[in-house]
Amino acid sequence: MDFSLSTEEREVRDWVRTFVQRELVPREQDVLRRERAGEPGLTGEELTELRLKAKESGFWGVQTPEEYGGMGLSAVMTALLEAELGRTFVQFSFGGSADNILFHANEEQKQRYLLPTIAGERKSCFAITEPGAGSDAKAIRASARKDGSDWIINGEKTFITGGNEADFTMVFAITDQEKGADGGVTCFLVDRDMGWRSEYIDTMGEWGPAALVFEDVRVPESQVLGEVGQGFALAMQWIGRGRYLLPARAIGSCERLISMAIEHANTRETFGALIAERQAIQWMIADSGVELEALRWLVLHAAWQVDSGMDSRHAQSVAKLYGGTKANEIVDRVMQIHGGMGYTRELPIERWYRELRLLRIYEGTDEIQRRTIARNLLKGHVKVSGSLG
């Protein structure tokens, strides 16, 4: 086996390092700043900015289709990318994207939503959770009706990530009552302007979610994406996109995380002797390396058979499960390891204790994660002994 990284792929890692390093890192201290006043990390006019000095280079459209002019990248290259996007807090995605489900629209749909949101010139969000549907998402209860042409959309959604600054929602409403979720549901496209409304959800975290209201938003005919009653196979299209991308920005963090450790333990002097040498630091960060050089080759596992056409949702099951938890914990050694000084806000690791909080939770909770693992070795979906043959 050649666990070696291509030449491009390594070109794509060192430019992506690079571009953190200069035009993120610096960042930092104003981005804690602005969030303790209560202010976004970084403004609509700094992110274009970005987006666009990275475009210049190339870095437009990761996952993109060459044909809409993105890159195109491979999940390996993608998630390589992420990883390096992940050592830093500061919240930064390249521009150039949309939501895989909008590529399933007609062409009429393209033109108005497509197109414009991989310019950046239109923002969307994806809405399925509910107050009653979080990991249960067959539970939602949002209502579509049909009055002649048009369809009339009640219900409320809640958690729904940049919902607070889209300007259209891919909202999903039930359509048939006696179907269900299994033929039941429809994927509609709403404008803000055509009558629904957001409020922002307070969280422990710099995430700001929003609860969307639908209160007899009046749609028509042709904004359904997709067909009438097939909106939940759209839905777990877009949740299964890539659960391997959320862990592989954890490397990232972890891998800043632990240098951070390192250079403390290296420095830090207690009793007379440096706490690098104390045998309870040195199992912490020994620990810590473990997991994350374990954590990386999970994400790349998954990545690799997604590459492969291969079906990885196993595979990101456990990347997502072990991420999560490891990273949490790589964490909480590091506050410890910088012990009163680590629990300030002085530093930034109570920044990173908050965010890496969030991936036990969002997008398939640990207890999801370990359902689904349990019940493909259960049912013998997945041997015991691996998928390499």
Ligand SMILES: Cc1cc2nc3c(=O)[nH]c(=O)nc-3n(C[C@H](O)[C@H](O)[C@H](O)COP(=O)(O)OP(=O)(O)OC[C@H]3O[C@@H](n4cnc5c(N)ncnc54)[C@H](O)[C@@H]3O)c2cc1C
Second form
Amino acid sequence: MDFSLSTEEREVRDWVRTFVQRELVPREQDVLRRERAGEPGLTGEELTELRLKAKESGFWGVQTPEEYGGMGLSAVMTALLEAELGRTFVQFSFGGSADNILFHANEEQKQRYLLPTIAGERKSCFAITEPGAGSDAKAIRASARKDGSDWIINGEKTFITGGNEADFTMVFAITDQEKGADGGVTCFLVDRDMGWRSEYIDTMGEWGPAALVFEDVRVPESQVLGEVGQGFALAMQWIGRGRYLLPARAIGSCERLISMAIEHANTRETFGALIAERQAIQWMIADSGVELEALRWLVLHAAWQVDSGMDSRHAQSVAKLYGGTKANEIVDRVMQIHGGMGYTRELPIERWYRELRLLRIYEGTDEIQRRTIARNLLKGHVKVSGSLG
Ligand SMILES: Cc1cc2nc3c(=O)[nH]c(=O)nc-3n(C[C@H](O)[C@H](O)[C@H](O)COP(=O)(O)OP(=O)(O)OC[C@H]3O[C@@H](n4cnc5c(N)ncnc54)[C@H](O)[C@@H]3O)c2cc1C
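Following the display of the form predicted on its own, present the structure of the form predicted together with the named molecule.
Complete assembly follows, chain above in first position.
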């Protein structure tokens, strides 16, 4: 078994590491100051400028197929790259990407939605969650009824990432009440100027998702993405597009955080000795180091399964659950090691503390991941001996 990175993987990782170090880390104090004033960490112009800078070195459309001008990187490569981006809390992602389900668009829709999204000219959002339906996504109630050749959409969506900035949404609505999620949900591409509105939701983090309100929003038949009645499968495809990438980012955050803890432990003295010499502190650092290493391999293993064309859903759930719980334990320990300073806003630990908390909630809560993992094991879909055969 060879765990080493290829030359290409090392080169790509090192390039991103240098980019983060040179372009993003120096902005951290500014970003913190702005976020605390209720402004976005990076302005739209700054983000575009950074993306174009990365593009000059070829970093554009990381997972976008090459025929669409992207890099078409493997899952393992993308996980390594996400881990590097996670080393800073400055919210940056490379340009040139579009939601995976937009690739199911017909030719005319591709011109209007997919290509402008890849080019960064349009912004999308994915809207399935409703006030009454989150984990239980099949319980959605937003509806679309036929009126002549148009569809009339009604309902409310909530916690939609990017919903305040998006100029179109991929919204899921019931088109056949009797069939429900099994053939009765359809995905619609709906421009904001077709009539939906968004309302900002204040959260403990910097994400600021939105509620989307649809009141008799009329859209022509040409706005259906994929087939009428096949929306739920599209929604599951969107959610399953890369669950391993969420904990991948947390790897980088934990690397930074543990490094901060080590530095502090090696300089802070109490009772005449460095706190690094206290077993209580050593154990927190040891546990964090072990868990970080385990997380790294769980993520890379899930990514490797994706690249191998295996059914990676179980491995992705394992990585997401472990990443969410352990990253939160690690940031908590790092705060503890810093004592009172860890709790202040002079250090960015509280910023990570709030951000990492979300990992246990969105795109499948801890409990939903456990439910999936338990089902797979109890029903024998997955062997306890793992995927080594
Ligand atoms: C910042 C943020 C961004 C988001 N972005 C998006 C987005 O872009 N698009 C989108 O559509 N949605 C988005 N979501 C919604 C997110 O996916 C849901 O919040 C999440 O799936 C949980 O659903 P819920 O909030 O309704 O909680 P609920 O489903 O009501 O769950 C409440 C609690 O009960 C537990 N629970 C539920 N069912 C079970 C069960 N069967 N067994 C055991 N425990 C259970 C849950 O784990 C949780 O602890 C976002 C959420 C947040 C907070």
